[in-house]
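Next up: a single chain in structure tokens, the form predicted alone.
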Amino acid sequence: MKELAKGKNFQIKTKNTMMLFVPRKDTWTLIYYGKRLGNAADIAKLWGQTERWFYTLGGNVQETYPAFGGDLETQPQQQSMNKHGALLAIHANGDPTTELAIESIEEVKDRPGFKHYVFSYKDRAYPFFVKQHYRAAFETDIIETWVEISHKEKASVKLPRMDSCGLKFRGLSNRYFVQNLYGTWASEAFVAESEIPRGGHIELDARSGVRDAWGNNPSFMLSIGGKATETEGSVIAGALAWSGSWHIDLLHDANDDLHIYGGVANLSGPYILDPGKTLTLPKFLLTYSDKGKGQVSRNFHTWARDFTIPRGHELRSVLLNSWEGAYFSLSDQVLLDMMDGVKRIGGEMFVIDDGWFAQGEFVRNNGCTGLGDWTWNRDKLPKGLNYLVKQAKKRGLKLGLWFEPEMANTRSQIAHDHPEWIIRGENRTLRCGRGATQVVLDMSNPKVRENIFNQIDAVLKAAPGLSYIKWDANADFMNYGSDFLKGERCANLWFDYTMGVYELIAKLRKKYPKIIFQACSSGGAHAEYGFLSHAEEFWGSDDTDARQRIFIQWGETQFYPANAMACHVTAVPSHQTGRVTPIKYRFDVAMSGRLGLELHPKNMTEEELEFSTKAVALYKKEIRPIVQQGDLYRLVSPYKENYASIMYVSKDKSKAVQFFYGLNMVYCGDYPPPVKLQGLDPKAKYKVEEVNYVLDKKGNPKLHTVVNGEILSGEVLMEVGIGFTMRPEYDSAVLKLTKVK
């Protein structure tokens, strides 16, 4: 560590942004976060130039980590007590106030491309310590911040509030607009935007305990001054890397100051922290853009691929998942038939979903039995999982398997043998979820984690070569109580449960480093960076209807990259909406993420099989590298028009792919104007080719643009745009652009 000089202004810089801190008595004040500027001294001179009304419940000092009861000002008439704060600590003697004084700022050695600083604080009266980390990823403009809390008091300290981030910005504007993602099952990641009224706040939260990207996603974009667009406006964006219950609070106070708080949510009481223990809170991710929301998304996507998602630069396999094609009706023959189907189409992996496990009276034939008993069912699969691994390998396929490690059914061997491992309330009737029997296992308990690890480990040992685990979680905390966490320590369950899940998956990953993990939770309830630091991809939604997925995927790409977003082609009528869409439309939508299928190929027509084979080959060769590793540009929002368009551009700008989707047929009206492309090299020439088209009865391609085959400049493509003709309902087009000399 390198200790930095005290008493001087301090900067954290990325390629395009900066944070500026100034010393103030025995704390530090964050006075600027935004576009990188050259003269920090001038910023400091201009800060605070407008007189502020002294009365503020949030405290006068813009501490880097404000605590309830803190905020000791230098001028007597300006003194106040912070009644918000990112931290509320009830000390061993019952004092609920905390006054943090700076002890040191140190630079910590980190990986190349990062600057990592640690602000160390101590309470003025108690041996209570806070270390606040700032870790800046230079090229991506992402700054991570998180906190470690410890103490040496005579007894436990209680923490009703323990946020990872608490920032205050003085007078950036008099208007702030918040964009967030909301939704539940089959309707994840819908986009909303609201103004924060002066004197008011918007709180985003999730209280499930498990499915915590539902209700709200732990992320936001905050436009300063007016609503930012995809390409214009100042935006501060944040995301909390956490898979348990959480809150993010955005406050616009009466002085036009902006407060941002965010972290884990202790819903049933304070977290109990013992002397000598250190509590490390999850990362809160921040970025800034003065070029609109699209740049915010690209910052997150690049950072995620480079530094967070495991194997972020590997191309993801095209897979077939068994769920909508077979549901619980599994047998060796059904699975072999599906393997043959995905092999013919050109897929690279087959994933066996729910229904392969448990024995005897607990066999998994529906959602009522078997969860928690991770042994392959000998009646359904008499030759064993290793036989299926070998059969997949024989066909040139990898094999994956579905688990739901955090859950059990009351009708299971594990629940019969260990009812004390279930999260449940003492003297309360047990509430159950799916199938009227599903319950949540207490992942805060090391014995539970060890049991589940050993069961999954035995499966993986018996079937060496398994390449993929779909990790599902289909319940909330429906009961409250822990046999492991007694009395008031039961309040630790909200935090310790999630940390237990992370520990379990990390242990499995360490022993089986080649296995790909998918974060699934009743659909997209684990589309967040807490789980995505342990899993290569997430399942976006159980709603696989192509038209609905345009909206869902539009929302998910606000923060999460395409190579992590699993998108499947499924049968029609849609099992969720009943909608019938063409096979081309379904592929065009699914190609904009990690392409997969979820149907039984034997139920496809010969024409559909032929189209699918060509589409998969095209995706693997031409589209996959650009979509999964390129920069995303959202061109036309489905929320604003009867059509939508997005595009991806390779990092070197040599290739691009554009997707255009019709949403609602308007006869003789609503002709789409030319769509202006983005992200290309304006000085380069690009050949434009429509791909993934269908043929008419005469064998001619059904094209949607007159510029197919033309060579056009990047400048013209971005300033004039490409026109599309959409004919039937649910029509779509895909264009490939290639730089030419």
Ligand code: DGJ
The other form holds:
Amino acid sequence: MKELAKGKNFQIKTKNTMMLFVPRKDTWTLIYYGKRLGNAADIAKLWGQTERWFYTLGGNVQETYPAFGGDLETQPQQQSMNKHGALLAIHANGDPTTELAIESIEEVKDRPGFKHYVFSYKDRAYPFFVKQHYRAAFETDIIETWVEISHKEKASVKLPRMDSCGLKFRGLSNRYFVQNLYGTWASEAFVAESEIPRGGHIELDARSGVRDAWGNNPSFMLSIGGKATETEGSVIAGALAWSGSWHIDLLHDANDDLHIYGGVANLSGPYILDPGKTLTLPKFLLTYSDKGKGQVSRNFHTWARDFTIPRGHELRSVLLNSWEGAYFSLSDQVLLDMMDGVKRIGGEMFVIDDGWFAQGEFVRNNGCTGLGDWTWNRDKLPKGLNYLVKQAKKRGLKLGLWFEPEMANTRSQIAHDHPEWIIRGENRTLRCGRGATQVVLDMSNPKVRENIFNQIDAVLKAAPGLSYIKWDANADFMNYGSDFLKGERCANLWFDYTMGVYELIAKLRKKYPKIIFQACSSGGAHAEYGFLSHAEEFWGSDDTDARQRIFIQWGETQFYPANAMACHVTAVPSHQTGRVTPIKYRFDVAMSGRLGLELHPKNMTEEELEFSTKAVALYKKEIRPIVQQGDLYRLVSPYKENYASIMYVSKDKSKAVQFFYGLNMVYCGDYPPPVKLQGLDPKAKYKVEEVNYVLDKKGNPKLHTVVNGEILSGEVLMEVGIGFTMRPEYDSAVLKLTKVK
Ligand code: DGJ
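Can you return the structure of this protein in the form predicted in complex with the ligand rather than the form predicted alone?
To see the whole picture, the full complex is given below, headed by that same chain.
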């Protein structure tokens, strides 16, 4: 640890951005975050460290971590931070104010490419401590910030508000626009954008306790001055790495200042922190781009693959999941047939979804029974799991298995033996979710975690070689008591539950380091960086209709990379929307993420099987490396046109793949205008080839561009663009671009 010289301004720099902090009396304040500039000292001068200070900082000077009651200098305005703050701490003696004074700022050692600073604060009157971290990833312009809270007061301290950050930016503009992702079951990650009213705020939140990236995603892009586009405009973006309930509050105050708060939401009372304990709050991730929203996404994607998502640089297997093809009707025969099917198509893994477990009256044949009883059902699948692992191996496939570790049904052995392990209110009627029997296990209780760990461990031990776990979670907190936490400490559940879940998955990962985890939660409710630091991928949505997926994937890729986004080709009519789309369209959409299938191959026609086999081979050889490891450029938004287009470019710009999707049939005249490509080397020449085409009746490829086979300059492709000769809805094209010498 290196202590920084006291009393000096200091900066945190990344490749293209910087943060500038200045000392003020016994605390520090953040005065600049944005584009990296050459002359930081001049910024400090502009803000002034004289009597002008009070005015230039807009009425109050805020600590880097503002606490209720704690501003240094303030005037009585409604936005004044001494009435808000990221933290509200009710001290042991009942005092609700906190005044943080700096003790030190230290640089701590971190991995190469990172700068990591810790501001250590102590309350001026109480032994109450806050350590605030700023950790900057140089190449990707991502800055993580979070705090650790601890104290040595005589009794516990109550924390009704405990945000990970409270940032204030002085007068960046008089207009701020917030883009957020909202949704619900089977319609995740829709994109909305609204202006923050002057003097008002936009608060995003989720209150499930479990499925907390479903309704709203814990992320935002905030455009400064006017709505940014994919390629232009000034954007501050943030995401909270948290899988439980949360809030993000974005304020535009009367002085045109911008405030950003974000953190865990304790919805039933204050968090109670005992003396000597340290509470480490989730990371709030920040980035800044002066080149629009596309750059924000690329910053997050590269950072996630490099540093957050486990094994972010490995290519993910093409898999077949049993859910939409078989639902609960599992038998050895069904599973073997599915394995044969995925082998024939060229897939690499087979995943057995819900329906394989629990015994006797609790056997899992529908959503009403069995959760929490993680033993192989001997009647449905008499030969056992290891037999299936071996059968998969025989076919050259890896095997995966579904669990829902956080849940139980009231009709299960675990609920029968341990009703006290269920989250429930002592004097209240138990509310249940799916199947009118689903309840949430109390993951704050170490005994519950141990039991579930041991059960899963036994399954994995009995079937060595299992390669993949789909971790599902299909209920919310519906009851608000914990036999373990008890009394007013039950409010700690909002935090301790999620920490318990992280501990459980981390323990499993440690023991089984080769297993790939999928974060699923009724579809996309775990598409967030809390879970994604423990899981390689997420299930994007239970809506697998290809047309709807174009929107959902457009939304999810705002923050999350393609190699983590599981996208499956399913049967038609779509089980969710009834829409019928061609097999090519379904593949073209799923290929733009981590490709998989979720249908029974037995129900496919010979023609579909043949097409799928070629498509999977093409994906594995040509498309997967570019999509899963390249840079994403969103070219035409499905929200704006009757078609959509995206492309991925390999990091060295030698290869690219473009996807073009028809959405609605409205073109009766001309074809859609050319789509300008992005991210290529303007000086290079690229060979353009259409791939994944179908054949017409005469056996000729049905192509959608007249430039197939042409060699064109990167500059022209980006300035003029490629036209697609396509009218019908649900038609699509995939182009491969290869740099030629
Ligand atoms: C919800 C998931 O999102 C689905 O993919 C599937 O696994 C079901 N649960 C199984 O119950």
